[in-house]
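Next up: a single chain in structure tokens, the form predicted on its own.
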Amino acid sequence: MKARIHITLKNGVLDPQGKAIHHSLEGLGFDGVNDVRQGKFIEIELTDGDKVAAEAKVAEMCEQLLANTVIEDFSVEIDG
């Protein structure tokens, strides 16, 4: 079973890397980009067979280690 985790900065949190990407895109001639927010993507291979238990375990991993929940949001997708 595979878990896919998307971690992004919460709305209202300054994203200097996103601003740098936005500026670079404009410099390369890509028009029509209003804003860029960057984040992290993590894949974890799990041995759990229970999808609900796996999702709860991965959420706990995010809350304790993978995401800084003060400034970041996360979403979990379980395949398998």
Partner chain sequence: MTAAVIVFPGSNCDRDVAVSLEAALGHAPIMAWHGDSTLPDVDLIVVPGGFSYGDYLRSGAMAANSPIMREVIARANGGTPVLGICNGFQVLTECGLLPGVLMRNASLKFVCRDVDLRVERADTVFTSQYTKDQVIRIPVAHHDGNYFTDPETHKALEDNGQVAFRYCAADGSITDDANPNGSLANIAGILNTAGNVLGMMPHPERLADPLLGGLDGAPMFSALAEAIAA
Given for the second form:
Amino acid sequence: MKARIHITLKNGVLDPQGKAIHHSLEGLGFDGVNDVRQGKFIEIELTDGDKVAAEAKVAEMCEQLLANTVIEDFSVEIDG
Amino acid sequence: MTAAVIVFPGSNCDRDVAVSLEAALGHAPIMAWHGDSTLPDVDLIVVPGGFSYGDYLRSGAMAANSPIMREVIARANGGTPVLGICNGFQVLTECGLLPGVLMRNASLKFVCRDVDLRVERADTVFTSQYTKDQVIRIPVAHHDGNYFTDPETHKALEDNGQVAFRYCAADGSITDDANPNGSLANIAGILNTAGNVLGMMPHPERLADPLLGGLDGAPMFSALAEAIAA
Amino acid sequence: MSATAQRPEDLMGLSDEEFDTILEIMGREPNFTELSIFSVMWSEHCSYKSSKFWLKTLPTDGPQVIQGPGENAGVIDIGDGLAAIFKIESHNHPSFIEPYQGAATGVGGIMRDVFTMGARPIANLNALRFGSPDHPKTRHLINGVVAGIGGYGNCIGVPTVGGEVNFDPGYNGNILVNAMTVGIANTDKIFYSAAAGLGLPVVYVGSKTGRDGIHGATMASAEFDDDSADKRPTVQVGDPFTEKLLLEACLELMATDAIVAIQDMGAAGLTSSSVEMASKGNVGITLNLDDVPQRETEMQPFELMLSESQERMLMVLKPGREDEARAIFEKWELDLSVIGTTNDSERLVLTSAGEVVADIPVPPLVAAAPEYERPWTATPPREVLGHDAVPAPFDLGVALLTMIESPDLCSRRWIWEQYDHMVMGDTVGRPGVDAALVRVHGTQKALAISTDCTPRYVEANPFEGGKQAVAEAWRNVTSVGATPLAVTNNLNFGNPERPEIMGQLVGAVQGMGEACLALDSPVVSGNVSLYNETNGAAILPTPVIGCVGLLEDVTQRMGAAFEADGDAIFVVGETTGWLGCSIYQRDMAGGSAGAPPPVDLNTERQNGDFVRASIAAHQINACHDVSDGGLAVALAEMAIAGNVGADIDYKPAIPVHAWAFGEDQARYVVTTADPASFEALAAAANVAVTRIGRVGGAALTLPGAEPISVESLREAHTRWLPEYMASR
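The structure above corresponds to the form predicted on its own; please provide the structure of the form predicted together with its partner chain.
Shown next: the complete complex, the earlier chain at its head.
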């Protein structure tokens, strides 16, 4: 069973890396980009079991370690 | 009067701060390994600079979850002075002893240089040998030193007088040009509400020896030595 | 057996003759794994086949030398039971393909070379060469290389204290990234790579092995073409956190007496490390490849042997000490695996799944490695330019401002502020001027370190240029008051199969050898990087020297900043106004570059010894060597560093622009509060000194020019690099 976790900066938190990427994209001639936000993607292989319990467990991992909830939001998908 | 320096895998200013502590205390501090879940009785805990766990995931995040930090949190809550420098500051915010977070520098670049700091609080165990509004010169060396918190927390920090140091110009004025990393309100160091936990990005241990170009960091260590000897 | 009939299609860079030698050694056709091993061991990168003949001519001995070339790094005695261990190494090709990781792994690799020998690294330096600032790739390459050097060194916690940067269109398609590390060890705790002893466990420590950088060593031995970007997958990725753990774990294990031999897995990974250990120990080694910790699945024997995954070491332990070693490595959260044993076969035998997959006799693999005395042609001499051949500027002051703002002379602050240059708490001389100065922890001693090379001189006259690289590094170390002890060299050239390129290498090595001898600074370690060409265009010949010197009492250090108002300013050494190959000639005048300044090694020695003695005798207050840009630039740098001006009222007998910007060698600018005693000392030492003015005020006034405020000097000096890097 695989957990896919997206971690993104909360709305309103300045994202200097996203800003730099945005700037670079414009420099490369890609227009029509309104905003860029950079985040993290984490994959975790779990032993097979109850999907709901797994979801709760991964959310706890995010709260405790994977995300800093002062500035970051996270979302969890469980496959298989 | 003993001090402990917490050593994580990837800490690299542990020896530097131990040198400054030994000079001030007259004897070497205990070097406490991150995997230990107990800590001897000490009068001061220092969480040093470096790249604990390579700064992987987020600076300080994994160190904040190591066994010894549970003990550090307990001691801090019991009133033991705790000083976090650079990566140590990041660890203290990640483990919740201090509010806010240290984000990537606004320049996106690592910055290593001397900066001027304005002393905002001279009535703490850490800063009693400085005077309020004194301008001191201390080096910074970090990639993630951009202090950020939400407006309510920031207001509380200001209202409670929890800001210990701000980046300033040579004349003490708080300007954008003097801010090396984009920190909110030029915040360089903050205290907890009780005043016994200090986190700061600049490295006082790096200017505590005249051969290294200055002595402005030394009063912090002599103040701590004096406080815990009393 | 008909050798030619069985010749494989892909000889992996080996020549037909080399393949025939392999057939003789093996007595049969080598299998793919064996051929791969020969290919990397006999690559230019590992065998030095084009340069070895000439490298042997360099002086490598001296009473201060504990270990010269041939080990992971050179070792010199610095007294009181301490040794300095150092080396410089190139990571040019990987850095052009992927600048961040290329530079980062270059730094990681050179640090491993140093701590493998038992030293704690205390300083890193970098000699960098980029293409023209106008070239579309240059900015991206600078950004990546600087971030990579910082990313690795900052994380591991070793200060990056100095280096040099040049720009030239000659590096447009092939930048140079040369990284130097200096470490400190106890003289009775130095570790070598000879696996002497039979039945000893061969132990693998550090990161797991992946498919990183396979054939990196052969890539470093081939020219670039426009498809080089496709080679990206072979670039290794650095993990400074793991290296920090590996450093601490190795030093902890070295404090015991469990280690017989230790070798870093650098270029050509497990192959070169195991062959080296077996060869130096006159033993055989059998490795079971199934026991090599692996990060990827289904790795083939040749992949395991050639992988250049970073942060790995091979050790031979005393029997029965494996558990002690394992406990230390587990504490530092690192893998440790016993992968083989030593024996008396003198063969490298590899097994996998119970079968022998390679079996090569070690002595001929090493001894029969090719060595070529490649044909070479000397670089034709250039005419010596007279003062009139290089026109004077319209305005001397404007010319100075323009020059100190130029890419080659401007402040490197934008770069070194991205490096932690203070961690470890012993950086006494920060980056920016002359040699870096790093205290030996817990002592009064300090090491002065400088890297130098002036490629445009070497291009014009390889022999004089080779001498000059040594002389300038030696002079920089002297300027802070230290005694130069030894050097490491990094020879960066184009394709040695072209006689004119080979001629550059020969001339430069001969010049270096002569200078090292005259200046008592033997070569104790080094690296050669050839085939630095893109589409047939070679780089400027760039033989970089890294010099290490000792200052017994760090409190006696000398700075380059102007200090007290009223100090007299002297030039040590003769000023003839040599404008050939100068920065002024190149950037401000144009036309023929002419011959570079000659280096008189006797004068160099005499002037340097005099300056060092004057510093020790407390006769001078500031000292700076004169190099690129000449006297005027040296004076400007001293004024900026001290934030105080100077009035230069000397009336030169030669045209003033030649006096101000000429690049005569063996010169220093010094200041003194007691000019009479200083002149007397100089006369006694038979050294030419010229009093040219005095320190003071807020402006630098040169002969025949309007005063220039120190503030405008500083602005000009610091403007270009940050603005250039911020633009797009």
